[in-house]
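The data below hold one chain only, encoded as structure tokens and taken in the form predicted alone.
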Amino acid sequence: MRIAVLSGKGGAGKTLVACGLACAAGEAVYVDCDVEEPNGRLFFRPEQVISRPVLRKMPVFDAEKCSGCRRCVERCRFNALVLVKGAPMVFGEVCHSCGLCAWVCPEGAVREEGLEVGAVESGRAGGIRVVTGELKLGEATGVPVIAAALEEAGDEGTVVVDCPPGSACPVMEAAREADYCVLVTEPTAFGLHDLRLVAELMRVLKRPCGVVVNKAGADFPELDAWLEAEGLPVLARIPYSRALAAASAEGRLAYRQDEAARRIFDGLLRRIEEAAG
């Protein structure tokens, strides 16, 4: 099964829910999707940990070859190519590797070279192998990496990603497989506000999905209510705790070092595996 864990802003918790969860599984698959800032490997501290290089093949033109003919310019669904003095030049930051551009180019003026655009690391933590995926600093995207890291991951047992934050192409990519999700929020207007967003789109991907509430004790009835007017389940409630606090800002696993935390997340796994069938 893979569990995909989101959150539409930063900071909501969802790290601490996707280790829990995995933690809980014993024998699971870890993949930090959020490739511009993973985290997980801070906590899980994974050994014999082997890096590979991403690449994303983009397109170089030859100018002996090209007509000026136009053809790749205006076939381009992207707009990432222009026409300058009769030969074409590429916008990288725009271009989404699909290839069109050499398959309709009468020369053959068009071939595909790899960019290195990051790279994916995977070891071992006990029984949890961690998958991390890593942008290259100033890369415009992250899919390219996050698909790799899912690639990495496979589909053997349970598969917990770390999504990244809020409801763009990347947070897409990394939960459109999953077989069920599970929203991380918090009781604020910040929480729902990005929740509602979330939400959303688990329906575009017609995803089935739950809600945890994280820091929860704040009075917050908005949320609450949303949830029932949604017909959204909430899965888990996990309180504010200082100690939590304390043990992620000391890159220390919640699910091994407090109990009550450990109860949750094996109950929040239960019902993620009863909700899923």
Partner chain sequence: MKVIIPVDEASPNTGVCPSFGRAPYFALCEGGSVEFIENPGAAAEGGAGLKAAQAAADSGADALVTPRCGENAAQVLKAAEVKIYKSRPGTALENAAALEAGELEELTRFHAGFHGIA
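What's the form predicted together with the partner chain like, now that we've got the form predicted alone?
Partners and other molecules omitted; one chain follows.
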């Protein structure tokens, strides 16, 4: 079963919940798809880590074969190509690796080579396999790295996906194939605003989902009213505690530090398994 953990708002407790679920499962794969800021490994501290690069295709031009016809330059919809003094130049950060230039070239002068855009690491922390996608700095989109991390994680057993924050493309890529989605929020107007966006994403992706309210305690009745109106189940409430905040701050796993947290995550995993059938 693949469980995706999302939160519209960053800092709502997505990594806390994803790590907690992987711990509760005991034997599991935790895959960090928050590739701009992969932090799960700071908690699991995996060992025997193997890293491999994630590549995307980039055109390379054969100057001998190129006739300077400009077809590729004119058809590239991203304007990644320029022809100067009869020789094409490619601009990597503008290129989307779509392959159009190679396809339209009448001379077969375009070949494609891999360009590194990030890395996927895999290591073990006890029964948990920790897979981390990390985007190279300066790269625009994490989507290829997310796809590679999910592929590395596979589909065997319980796979917990720590998604990027927000509700844009990379989140969709990370949550698309999930059997169940957990939406983590906090009881604030910001939390509710961003939760609405992720809930809309769930409708678009047609994924079953439920909500975890983190830092519960402070009163924000608008959140409960909205959840009830939407018919979204609350799977768990995690009360704010200074001890939990401190454990997270120092990179310690809440599940292994705190009896109350353990009960919450065990219960949460059971509820997800029931709901996902």
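Positions refer to the first chain, counted from 1. Predicted model only: the values in this text are computed from it and were never measured.
Exercise. Thinking of the change between these two forms as two rigid blocks, are M89 and D155 in one block?
Worked result: Not the same part.
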